[in-house]
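Single chain ahead, by itself, as C-alpha cells, in the form predicted alone.
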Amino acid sequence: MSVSVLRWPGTEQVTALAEELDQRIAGGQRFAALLGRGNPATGTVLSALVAHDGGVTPLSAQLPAGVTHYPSLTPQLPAAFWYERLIHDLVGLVPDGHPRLDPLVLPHREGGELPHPGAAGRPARIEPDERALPVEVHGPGLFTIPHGPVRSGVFESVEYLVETPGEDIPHVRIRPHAKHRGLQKRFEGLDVDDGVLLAERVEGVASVAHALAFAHAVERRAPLPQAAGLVRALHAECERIANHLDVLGKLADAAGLAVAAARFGLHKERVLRLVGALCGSRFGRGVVVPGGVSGLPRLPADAVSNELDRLQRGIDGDVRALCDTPSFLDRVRTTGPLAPDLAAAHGALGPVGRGSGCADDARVTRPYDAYRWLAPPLVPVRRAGDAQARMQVRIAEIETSFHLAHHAVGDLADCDTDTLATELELSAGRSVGWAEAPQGEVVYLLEIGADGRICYCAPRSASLHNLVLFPATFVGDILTDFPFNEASFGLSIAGVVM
C-alpha cells in the first residue's frame, strides 16, 4: 500500500502523518484507529492510532485555525473509511476525496453546531437531519428495504438499509446514528474516577473491558498488585465467555432451534449470576478502579472453580448437540464470509478477524495486567471467514476463558491480598490504553489536564472497527441469512455510536 496525500497549505502535517502511516503498516504495524480533537479557536488534531507488539501508538497532525478540509487518507487506507465520517461528523472537517460523506453518527444540519469532542463547551442545539435514503444500487426491480431502527424483539437500535431484486442482497448500507449519546463530550471535566464508571457504560456489554482500556490509558503501565490482576482477568474472562453465549444462542434461534437458544440462554443468565455473586453487579461494574480494584470476589476460591467447572461442563454438551445438529450447520457454512485479505487489509478484530485469519489478540501481543504471567495461548485461526468459522472462535475462545479464570482463582488463592490498589501520581498529558473485549480489542486516548481532570477522552470499541466490514460479507447470500450473518458478527451498536 502507498498513502500519499496532496499537499496544500496547512495539512503538511497530514501529509506527513499519512507518510508515517504507510511506513508502519508496510512494517507490519496495524492500524487501529483515526479520531478527531475539534477546537474551532485554536485548530483541530488528528490522531492516528497504530497497534503492534507490546503497544499502541499515537500519531498525530495539527490543523490550524479556520482549516476545515484536508486530503482524505481513505482512498489510500481503506479502513479509515468510517472514521472520517465520524470525524466529520463530531468536528466537521471535510476529507476532500472520501468516498462517501453521509452521516455515520451524528446527522446533523448543514451549518449548524458540532459537538467538537476536546474543545471547551457543549453545543446548545443539534438538530438531526433525517435524510432521505441513500441508493447505491441501479436497476430494474431493485428497491429498499430499511430494516430498523426499531426491530421486532431486543435488538439495539441500527438501521440496514438492504438494496435488493428480492432475494439477493447485492448492497447493504448500516445507518447507526439512532444510538449516538455524546459521549465523547460527557468524559470532559471528569475525574478519572467518574471517567471509568462512565467507561463502563460505553458498550455495556463489554463493561469490565472498556473500564480496563480506560484505568489503563490513566495507569500508563503502572505497576499493578498481583491480585487486583488476577481479579481483573477473572471479571474479563467470565464476560467473554457470557458474551459468546449470546451469540450462539441468537445463532440457535435464528436457524428456530428454540431448544438450543433457550440451553445457551440459560447457561449465559448463569454465568451473569456468578459474576453478580463475585461482585454486586452482573456486567462485573464497580470492580476495575484506576491503579487495582475496588475489592476481592465476594466468592471463596473452592466455591468459584467448582461453579466455574459446573458451567463448562453443560456449555460443553450443549455446544456438541449443537455442531452435530446438520440443519444448524447448512445455516452457518459458507454463510457471510470475510475473505481473509480483506479482513487483514482492514485490520479485522477479535472473533470476527480470527475466522478470517487475523490472529492478533491484545491478551498475548499487548499483554496487561494478569495476562503478563497467565501467558493466555493464542485462539486458533481459520481462513474460511464464515459465520461457522466465527462460530468455532468463539468456541475455542469459551474455553480458553475458562482456562484462564481458573487459574486466575487458583493464583488469587495463594497471592498476596493485603494490597489490591496502587496509588497513581497524575500528571498532565495524553496516553492509549487497550484491553481485548469479547469483541475484539478496545482502544482509549485519553487526555488529562494540569487539573487532573480529563481533557479529552475517545473510546474506540472494536464493534466500531469490524461493522465497516459487516456488508461485505453479502456474497451470495440471501435475506434469510441475515440474521445468521449478523448474530455472528457479534458486535454492539452502542459501541459503534457513542
Second form
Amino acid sequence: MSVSVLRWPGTEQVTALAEELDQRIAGGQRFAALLGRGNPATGTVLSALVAHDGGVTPLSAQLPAGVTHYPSLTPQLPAAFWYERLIHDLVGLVPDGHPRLDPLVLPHREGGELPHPGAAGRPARIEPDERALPVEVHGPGLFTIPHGPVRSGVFESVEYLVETPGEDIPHVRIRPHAKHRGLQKRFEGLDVDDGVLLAERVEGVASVAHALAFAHAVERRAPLPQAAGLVRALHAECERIANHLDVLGKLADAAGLAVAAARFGLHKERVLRLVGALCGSRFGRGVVVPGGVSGLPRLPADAVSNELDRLQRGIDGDVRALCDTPSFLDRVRTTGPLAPDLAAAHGALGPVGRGSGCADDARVTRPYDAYRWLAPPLVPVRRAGDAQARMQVRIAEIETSFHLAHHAVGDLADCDTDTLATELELSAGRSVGWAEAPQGEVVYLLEIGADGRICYCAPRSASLHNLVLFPATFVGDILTDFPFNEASFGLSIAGVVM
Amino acid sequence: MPWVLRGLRDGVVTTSYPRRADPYADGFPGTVKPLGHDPILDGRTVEDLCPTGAIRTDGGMLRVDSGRCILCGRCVVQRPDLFGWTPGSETARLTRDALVVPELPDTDDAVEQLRAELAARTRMLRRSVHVRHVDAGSDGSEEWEVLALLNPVYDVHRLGIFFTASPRHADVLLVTGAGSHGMTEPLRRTLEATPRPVVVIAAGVDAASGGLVAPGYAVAGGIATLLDVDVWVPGAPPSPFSLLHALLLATGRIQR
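Form predicted alone done, so how does the form predicted in complex with its partner chain look?
Whole complex next, starting from this chain.
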C-alpha cells in the first residue's frame, strides 16, 4: 500500500477498494462491475459492484480533483479488463499498469473532450477519433480479416478483427464502438418515469429486464402489490423465451437448417404476438413503471394459458428434432469452448456462464418481485462450456420459463388486482437494482439528485460483462465456426456499448 | 426427412398481405392520434406529457408527430379524451412532414410529387428488390423486426424482396438507429458502394428523429442529416408489417 501511495498520491481509497474486492472474492462473492463517474478535473468516483446471496453491494473509492492516474485493478482482477477501458473512454481516468488500454466505446486521444457521466456539463457532440485505435498484427503469415461494422446479413453494427493464418482463429479483437449512443449521459436530468423508458432502449431485446433493473434501483426494495410482481414476472419470462428462441433459430440458420430456422422464427413471432396482445408492445415496453406495472394483461387468464400451452407443445417438438439432427449437433459440439475456470474467475453471466458451470441466477440468489414467492426456477448448469452446453441451458430455461409464466398467470387470476403500483417516496441518494435478463444479470447503479431527477445512471448489461470472454472461445475453432460461437453467446451490441 | 414433415406441420402460416388485408396488421396499435383540441392541462401544456416532444399545439390544433412518438402511450393513459390509439400498420410515409397527424397543410402535394419522382427512379426494380440493412445505432429491437420479415409469417421472398450481404447488389438501404457518430463513415461508405438508383428507408423513430436517445453527444438525432431519406417508418421499433409497407411503398408496389 505504501508503494502505491508514493507513486499515485490521492489514490488511497482505490488501494483500499482493491483490497476489499480481493477479500470479498476470496470469500465467494462475485465481481459484477467497475464503473466510473465524474471529471478528473473536479473529482471522480470508482464504484465496484459485488454480487452475493441476497443482493448487490456497491463499493466506492473517491479520487480527489486533479488525480488522473490510479493503479489499475486489472492485473489482480482480470474481469475488470473492459471496465477500466470503458472508464478511460468516458471519464478519462488512466489505470496505470493496465495490460492494454485500447478504446472500447469512445475512441479518443489524450486531451480530447469526454462525456464525464455524473459530472456537471453536457458536451454537445463528441466524434470518435479512430486514429486512437491500434492497428497491429503479429506473427508469420498472420493477417487480419476485418468483419464489420456493416456485416453480411441483418446484424447489429460491430467490428470483429479476426486474426488468422488462414483457417484457425488464434485471436479475435472486438471493436463495438461504432454504435455508442452516449446513454449514460442521456439518463442525467430525466425523471424516473422517463428514465425507465430510456432503460428499455439500452438493450432493446431485453427491454423488460432493463426496465426491471432500473425500477428496482428506484424502488430500493419497497414492497409492491402482489399483482405487479406477477405481471412483471410474466413479461420477463416471455422475453426470455423469445430471446432463447432467437438463439436457437440463429444456430439452426448457421448450420443451414432452413426448415428448423423457419420453425423457430415462427415460434418467436408467436411469442412476440402474445406479448403484444398482453400489453400493446411486442417487446413488453411500457409495462414496468417505477413502483409497479402500468396495467394488467389485456387477455383473459385462460386465453394466455392456452396460448402458452400451444407454444410450448410446438417448441418442444422442434427442440427435440433439433437435438436429434446429427449434422447440426456436429457443428455445436465442442465449438466455442469457454473453460469453466475462466468463466468462474470472470464471473460469466447467464447461459454463457451456466454452460460453463457458473450457476448464479439473480432470480434464485437475489430474488425480486414474484420470484420471491413463486417456486424458484431450477437453474440448469452444464460444465462442457461449448456451444452445445449453452444451447442445452437455453432449452432447459425455456421450459422453466413456461412453467413460471403459467404460475404467474394462475396466481394473477386469484390475487387482488385493484392496485398495480405503489406511490414511491423518492429521496436523494445512490442505489443498485438488478434483474435476470435472458442474457444474464443486468445491474443498474443509480443516483437520484435532490430535485428527484437522475444525476447518474450506469447500466451494466450481461452482454457487456460477457462479450470480453468471446475471444477466449476460439481455441481449436476455424472461420466457419464463427457464426455458431456468436449465436451461442446470444448477446446484444446495443447493451454492450450503450 | 423429419424436418420436411415438420415444415408442413402448421399448414400455411404466411400472410396474404398486400394482396388481402391482414387482421393482425390492421389491428396493430401503430400510431397515436389526437382526438380533441384543448391544449391546456391543469396549467401545464399537453406538450409536456410527451417524453420526446412529439405533441405539438400549434394555434389550438393538436398534432402528434409520429416521427418522434415512441408509442409509450403516456398521453393516451393520462388524457384519453385528447389522445387515442389508431390501429393499422400502413404507417410508412414519403416525407418527414407526412408523419405528423393530422396532416400538415400542403403535405399532400409534396407527397404526390415525391411519389412520381420515386416511381420514375424505381421502375426498373419493381419485381425484384434487394435490401441492405445498416444499423446506425439501434437498440437491437429493430433488427429483430427486420429479421422477422424472413420468417414464414411475413416471408418477403414471396414478394421478390431479398436481403443482400453486399451493398453492391442492393437497391434499398434499410437504416435503423439514431445515427451514432461512429456509424457516420461506415454508413456513408455503404451508400457510396451502392449502385444507383437507390432508395433509403429510415426505419423507426430513432432513425427518423433520434427518438428518446437524442439529444446526446454521440448521436445525430436521426439519419436524415447523414443521407437523403426517401421513406420514413414510425414505430419504436416499427412492426414487421410497417417495414413491409415501407418496402412496398419504396418500390411503387403500393400507392399509400
